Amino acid sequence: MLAAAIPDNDRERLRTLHGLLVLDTPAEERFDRIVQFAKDEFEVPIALISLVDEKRQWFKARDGLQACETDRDVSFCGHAIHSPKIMMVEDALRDPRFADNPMVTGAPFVRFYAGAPLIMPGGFAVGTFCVIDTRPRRLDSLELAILETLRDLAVLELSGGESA
């Protein structure tokens, strides 16, 4: 397993997310709304919005996932933040950074995951939105322009309606 390298402008980007406010705060309809949508919309068994901090990932809004945090060392999450365009890795157990991941090896057996950085105004990626699938997959060029949309809602609802 390869744990995501710290982005070197992670003390900016923390502090854009502890700027939210939304850290450890109590579930949303207007944040679990999305997630829902976005699981039936793909049919995977997770979605999430996923909060990436000094130590671990977590999730705002969660759908098809018992845990409200992981460690930030086992996120697909973690590296994900590091580019603005969407992570996707088709099949987690050929890709070499998440073949041996316990997310991967064990339960949830994550196979597939597509991860569209949340940015926020200032340009600092705080977390995802992501969709995760048990099986590997590919998402098509609709599919990920929903991907977007539902990420910038998440935005739009994060930053108080205002976007990147």
Given for the second form:
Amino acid sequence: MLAAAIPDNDRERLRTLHGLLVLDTPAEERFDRIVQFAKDEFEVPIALISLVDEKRQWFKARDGLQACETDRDVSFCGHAIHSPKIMMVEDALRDPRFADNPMVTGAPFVRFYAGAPLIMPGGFAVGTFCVIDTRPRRLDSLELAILETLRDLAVLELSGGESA
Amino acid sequence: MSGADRGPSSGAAAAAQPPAMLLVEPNFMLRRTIALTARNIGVGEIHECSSYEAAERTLSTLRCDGVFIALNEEPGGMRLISRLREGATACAADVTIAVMADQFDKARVDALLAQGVARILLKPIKVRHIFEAVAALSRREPAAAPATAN
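One more: the block was the form predicted alone; return the form predicted together with its partner chain.
What follows is the whole complex; the chain from before opens it.
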């Protein structure tokens, strides 16, 4: 397994994340409805708004996953925040970064992952909006555009209406 | 919601202009996702209304190439279709109309087809199926009986 690298700007990125004052807050309908919509639209078992903290990823909204957080070093989202584009892993078992990841070899048995970085107005990616499946698959260009739209809606909610 | 009057659509300028549609859908997530995705991928401008009343007001000044209406048990949806066909809006009386609803009985389907509704879609519906319908409408495919895109 390849643990996600720590971005060079992680200190500033974390400052942006912590400034949102959203970590460890209760579930909110305005976020829950976005992940529920994604789960239905993409017919996936899991959809998440994941915030990548210093040592963990914490889920502001989750549908289909019991855990409220996982270690950062096993997170897919820790990889996805490195690029402004959607990170898509069509089959984690065929990807050397993730093939022996405990999230792949054990519950929730991730095989497919698509995560759009939550890039805040200051330019820092504080986490991802992601969909996960237990079978290999891929998203076409329209589905990727829909995922980006849902990500944009999540960013709007996180930033209080100020778009990136 | 944007609501600029496009004016009469004719000639090369109109042909170069991306199509404008009005989506009448109360569900915020479905409505916003469709409109924002359309903008992101550049398939045209999709204006939004969450109610039939708002749609009537918008269509009094907004000329659209197509109107997508979510029907419910209220009469306002069918009234809006009648108003469009009567030419009582800024749209051409033969504007392309598509509808979606949780259920359709034969009488309702017959009424919709009599009004020249081009697409009849069953909910629940996915955003991608709306875009497929929009693409089909832009190709001016013939009217279709209700069907899910699943």
